[in-house]
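In structure tokens, the next block holds one chain alone, the form predicted on its own.
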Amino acid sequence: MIKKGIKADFPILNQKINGHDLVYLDNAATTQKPRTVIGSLENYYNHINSNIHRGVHTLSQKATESYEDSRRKIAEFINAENQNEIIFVRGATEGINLVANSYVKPLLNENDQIIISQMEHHANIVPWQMICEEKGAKLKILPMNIDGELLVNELENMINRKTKFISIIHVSNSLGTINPINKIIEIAHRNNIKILVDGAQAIQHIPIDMKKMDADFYCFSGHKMYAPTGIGVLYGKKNLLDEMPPYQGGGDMIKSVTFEKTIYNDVPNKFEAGTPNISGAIGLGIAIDYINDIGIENIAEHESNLLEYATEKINEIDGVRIIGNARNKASVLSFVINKIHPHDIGTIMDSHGIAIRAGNHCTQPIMDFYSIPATARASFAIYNTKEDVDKLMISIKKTIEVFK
């Protein structure tokens, strides 16, 4: 169960937008931050601001301890083998680019292939297009059906001796589909292919266990899970990370440097060149504490109930169509209204104090698949309630009235 009054933990939610109490339903884009996370940033800059790993003085040691403690919390949160498999990056996008350039690109020869899916975020399309173009490789697309479910049974037939890597989204940011990622990973490994999972829309909604999942790489962004922006995580199996060359060069990712030769540091430091987002990493650890206090299973149940309630209510409104009806969904409700552009829907909702997303959600191929320019998207988080859903439905009805 989610405690009542949880909105009070999030200062930004206690305000009026255009004369209405704010109803924030754009959580798939970014989540709001609890006081504990905001306080951790304040505490860092007020009391321990210093660079890490390099100093013998007290502030540096305290900052280093807090930074590395967050790495430990993340490893425990996703049940990684050890904390050295956790690489701090700016977000899921950088994690994907790191793997694409440091691990996959050296494997590719002309006419080799990489497999992604039809429902990927642009961040899990463009990096692969870039390295395929550079190496003369091919990008293959695992299709989906009209409900927004991947046709996983076709994956086996797509794989051949030229297949070098698979990269798949765990949860779709525009459809809410929870993909059968364990089955996909099993198929990949049975064919001796490594796989990356984009977990940016999964990590805040459902339990993640690396030992059970057995993904070779898994990435996510902190700001989607109540942490600051500009911080994220790439998990990688240590044997793979050990083999990979650094993605960037600079300070702290080296053991020694001369003009003749550089010896690289061990993981995770090898992939964390320069001064990192120290306060952001610490804030991510505090966000994980917050999630753990509530319980990720409780969060999953709460959001599932909200999605079920919202789906039932929106289906009662004539002229509204849900985009994405997978049997297994996270808390995303994408919809279109007859003869009303999603941008107009979003604008009118904002006048009612309701924040939703309108657009292609960085998933233009999905919009092309459904032959629509965009959707309106409401996405739920731990602080949302059935009252928020009711306000959303009232606003949808008012929007329809306006355009009549």
The other form holds:
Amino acid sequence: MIKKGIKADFPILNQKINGHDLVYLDNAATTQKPRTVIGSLENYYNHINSNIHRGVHTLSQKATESYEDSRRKIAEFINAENQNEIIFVRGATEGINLVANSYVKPLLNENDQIIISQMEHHANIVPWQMICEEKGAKLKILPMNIDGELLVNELENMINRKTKFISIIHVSNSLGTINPINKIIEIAHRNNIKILVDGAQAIQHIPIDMKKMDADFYCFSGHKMYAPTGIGVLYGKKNLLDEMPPYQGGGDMIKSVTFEKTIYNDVPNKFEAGTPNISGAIGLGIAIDYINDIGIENIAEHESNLLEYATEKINEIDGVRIIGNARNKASVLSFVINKIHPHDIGTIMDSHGIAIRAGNHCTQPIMDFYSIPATARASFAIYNTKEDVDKLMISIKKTIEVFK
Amino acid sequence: MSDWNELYLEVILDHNKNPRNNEELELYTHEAKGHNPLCGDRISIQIVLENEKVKEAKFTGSGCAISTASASILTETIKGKNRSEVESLFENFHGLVTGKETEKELGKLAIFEGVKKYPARVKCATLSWHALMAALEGKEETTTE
Ligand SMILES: Cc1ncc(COP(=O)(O)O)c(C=O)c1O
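Return the structure block for the form predicted in complex with the partner chain; the form predicted on its own was the one displayed.
Now the full complex is given, and it begins with the chain already shown.
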């Protein structure tokens, strides 16, 4: 169970949009921030602001402590072996680019292969295309079925001695599918292939345990888990991170620099060149405190109840079709309505104070797979309620009425 | 931008439901496809230009209500107009939906004035016009990006 009145923790939700109480259902794009996270930013700039790892003065030490404290919290949150396996990045996108460039690119030769899936976000397609282009390597696509479930059994057949890396989305931002990631990782490792998991849509919905999962790399964005924008995490196994070359050069990532030779710092600093997003990193730690206070298991249960309720209700409406019917789903409800374009749905719903996403959700290959231009997507977070779902349903019915 | 009634006027809803000139021309002189990668909308325009005048205009493709209605009304509006008249219509229409000009004579196109309050929808309203302009310039494709 989840405590009542969670909405009150999120100041932004207490406003009217177009004359209606805001119902925010675009959480897969970004979540709202609780008061404590917003407060931590103000506190940081009012009392702590200073550069980290560089000063002997009190403020610099305080800032460094808070920043490193946040790294420790994240390591605990995902049950990483070692807090030095937590690298602060801008978000999932930068995490994927880092792995592509620092780990995978040096391994690639002409005609080698990288496997991704049919349901990847563009962030987990384009970086691979870029290095494949550069190295003359190929991208292989693990297919899915019409319900939006990956055909995991085909993975084994796709792997051959040219396969150098696998990168797979954990939870689909367009379909809600929770992929059987343990099984996928097991197959990769049985074939001696390293794997990156894009956890951008998983980390805020389900418990993540790096020791159990055994992914080689895992990445996510703070802003989708109640933290500020511009901060995210790349987890990597220590032995892999140690052997990788740096991603960017600059201050903080070095031990010593002369014009003849530079000695790189140890991980994680080796991958954190330049002054990082200190306040964002601290805010992410506070967001994790907030999630821990409620309990990620409770969050998972609450959201899964909401999804079940919403799925049942939306199926009662004629002319509406859900896109993504995987058996195991996180709280993402993508749908299309007969003869009404998702953008029109989005505009009408906005006039009812309801924020949903309309578009291809940075997953054009999924839209092509279903031969649709776009979907409307409602995605739920801890502060959403059954009442929000009811309002969504009323709004869908009114939208159908408009275009009748 | 509270009132969707200002955007989805009856006439627009009607053109969305029953688009005019929504078929392919067997013979045409100019054609171009318009694509809005942001929302996946695709609209193709085909016209017959005779003595520099638009004699026929048809469109195919799919899009949101705004882009469909806009294409439908475009095909009605440009018939009988010459190249420079069409060009200045587009200019004025563009001004209307981006909230720049309102005085110009726009006739039926004036019903799209509501779009100016929805900046995210301007590209929907202008997609078919961009395709038309590309066709007149002899290009085959255009995108709104
Ligand atoms: C599954 C998935 N991967 C990657 C990303 C990219 O995240 P960001 O834009 O925060 O880097 C997103 C965000 O939309 C996502 O949903």
